[in-house]
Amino acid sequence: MKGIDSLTGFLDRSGCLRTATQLVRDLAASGQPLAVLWFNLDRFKQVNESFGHIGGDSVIADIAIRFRARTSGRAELSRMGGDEFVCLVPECDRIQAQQLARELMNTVEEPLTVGDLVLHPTASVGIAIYETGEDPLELLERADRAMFASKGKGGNSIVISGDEPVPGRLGILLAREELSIENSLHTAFETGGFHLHYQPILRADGSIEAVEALMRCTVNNQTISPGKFIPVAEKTGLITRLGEWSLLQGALQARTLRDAGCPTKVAINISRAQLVSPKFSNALHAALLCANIQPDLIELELTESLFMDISETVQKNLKSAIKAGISLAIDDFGTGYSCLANLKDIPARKLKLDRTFVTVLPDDSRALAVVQAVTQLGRNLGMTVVAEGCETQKQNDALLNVGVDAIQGYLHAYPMPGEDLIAWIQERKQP
């Protein structure tokens, strides 16, 4: 259902959104005050790292529960996304906001045990009362700075908004920023703000490897950059949608591609997000079918952490691809979580080297170093390397003297429309 948020089923951020709107219209008339408790479960991340997305999904699911249990009849519920809930109260002053954030709070604080460790959570909580006047969308903002001002005094606790420290002007002004991009993202999804330009991967001989969808998005005539878009779109959980996008829109242009006498393999990167839901593999056959395509021209592009996510329905997604015939890249290779001694456990074909080693070559002998051992490891592991970020003449030749089996970047050419492509694919071919 829309606005429902599907593990909890508590309303998700604009299904809260547009209650709070709703409950103010309401309430405004009769003067009566709204408190808006907004929690955030500390120490999160060591759940998930101990225990995989399965285990924080039965703590996220088992603490719904409990405050549905708690607020029946008294509170509208929204999961913000991760670790995060909100509790709208109508009828509620500062006090009683204070005594059910308590109560619920001991609610979050009962033992549950997730696979053979009993753990006791705790929740940094902030609270917003309703002012006048008040747009809902600042109410909820409120609410989340005195959240955060919670968590910066170590978690536990209860801040309520007034009481915090005064943010810094830049804090502010980010935060508003990350809202108007939320608000935008939302627009190109009704407007098709949204689009993929593809940039070619050449192999030593010049032939095309491939090329990588990267995503573009433009609403009111002004473009978003991928920088900024890209991360509200996880914070918020808008990335799977966008992905589903992608990966439907990648397909249609391998399809185009094929049918115009050129084809050519489209590379699609997959997100952390993506990949742990369990409706992935359907929306990925779903795209080849949709796109009537052979398997072989899709590739996906993934961080290797992704590959060494151990949960059941990462492994799962990551069969069925290799099963239908996708073929996987290792993205960003030797940055994060890199590490040699995983490769030899990873199901990808390919290895595509972080712009970071090459944007200093031919100078950084290190870093030559490193690019011609990892490729030569990547050929014995039966592995195609590429090399991303190539930029100069100077830095194309040298990744080709230590053998890099193809390069991507601004040197040949810059990402681009689907239609500019197949111009440029055939111009390439004419004597």
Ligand code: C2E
Second form
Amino acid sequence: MKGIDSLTGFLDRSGCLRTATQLVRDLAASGQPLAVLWFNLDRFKQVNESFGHIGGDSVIADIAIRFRARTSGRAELSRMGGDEFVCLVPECDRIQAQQLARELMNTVEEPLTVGDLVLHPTASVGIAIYETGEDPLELLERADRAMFASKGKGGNSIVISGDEPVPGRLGILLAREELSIENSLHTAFETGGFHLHYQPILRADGSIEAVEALMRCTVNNQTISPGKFIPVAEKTGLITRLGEWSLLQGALQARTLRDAGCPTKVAINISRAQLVSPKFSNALHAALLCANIQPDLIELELTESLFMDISETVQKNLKSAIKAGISLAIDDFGTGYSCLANLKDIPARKLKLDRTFVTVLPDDSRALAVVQAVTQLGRNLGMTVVAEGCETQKQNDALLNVGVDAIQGYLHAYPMPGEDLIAWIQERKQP
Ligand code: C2E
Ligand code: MG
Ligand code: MG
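Next, give the form predicted in complex with the named molecule, keeping in mind that what was shown is the form predicted alone.
Entire complex below, previous chain first.
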């Protein structure tokens, strides 16, 4: 039926606008307040990617049933398409609107089973209260904008229209810097401004455990650090192309090293944005094929949260890499949301302890205790433990004392271009 959404039985977008217009007309006469609550589910794209559209639809239908039960005639419910719901609530002021929004957020969060998984969805909510004489469309748009502001805060929150943070001067400057970096990335693609540098990782006996490929970007003789350009590449989707390029370059470097008589594992950093793409496996296999190397010459460095990602594509990509014989390493371990309990379930052969623990050695006894415990645990789980960011001999001694397997850091070598790497390795081989 026109005006009704077939999946939920709620009003659809046009039905919502018609009803809002009617309510505004009625309430204008009575002087009662009217609230619009705009809901958008968080990470719904991930649900669709993991479970397909049938799974996504079942989540929407379940949430709709919960909304209906909780509002019981108090509100006109609409589905604005996708994962967006709007509640038009007559005789509802700002405080009551917040209360209702919270109740509905709680009901969204109740566990929901899809396939063999239990999800705990959350929602971002925007609220707008009708202002005398306001156009109903503008009222809806204000609620939508407030919802966007809630997403901008990281989701799972309520923003009331009028309370949105105004982008300050710093925000504008940051946005400009991002645009300028994005521009530089495009130029770098056109002018061959990307390079990989390689940093050796050394075992206690001085032999090379692996080399880590680290991306460099130079535009108009200016270098941009990966800490700045990788996040922009991830945000803009350019990382897919960049990631494919680094996989191939890293694999070619592994062949060059092998052909030069010094076969060495090349570790390549992989972003979440790459691993959520169904194209990742193809790019990985294409790189191996093109470079014509054994898979054990490649290692992928991923942060811990990626191993715990439940999305089907990520799981498939990880399995496919392991099946092909490529080893995986947990990068930056100890930062973010590391959880020791997860370690046993992670199919990685290597654990890279983050630089923050190493920098404070040997004086910080608590950091030393953490390094010691994690090293022991990693080794008990059969993993190779690597410490990142070692800059001094004292740090090196402390790390070797607690038994880490290998060390990476400026003390031993700075990241260097591929051409210099072979010379560096061969020099070390000389007696
Ligand atoms: P990461 O993977 O943890 O790489 C190690 C970082 O530590 C590198 O920074 C390296 O130059 C730096 N480092 C190594 N030894 C020392 C040391 O002794 N002291 C200090 N202070 N730093 C040291 P870099 O090259 O700036 O890269 C930063 C991050 O950017 C990397 O951290 C990685 O997360 C990301 N990244 C770099 N290249 C790529 C890439 O090709 N793809 C992706 N997705 N991310 C990359
Ligand atoms: Mg790394
Ligand atoms: Mg790291």
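Residue numbers count along the first chain shown, from 1. Being a predicted model, the structure only gives us computed values, none of them experimental. In this text, the rigid core denotes the largest set of C-alpha atoms whose superposition between the two forms falls within 1.5 Å.
Superposed on the core, the two forms differ at Phe148: its CA moves 2 Å or more between these two forms. With the core superposed, Gly243 shows a C-alpha displacement below 2 Å between these two forms.
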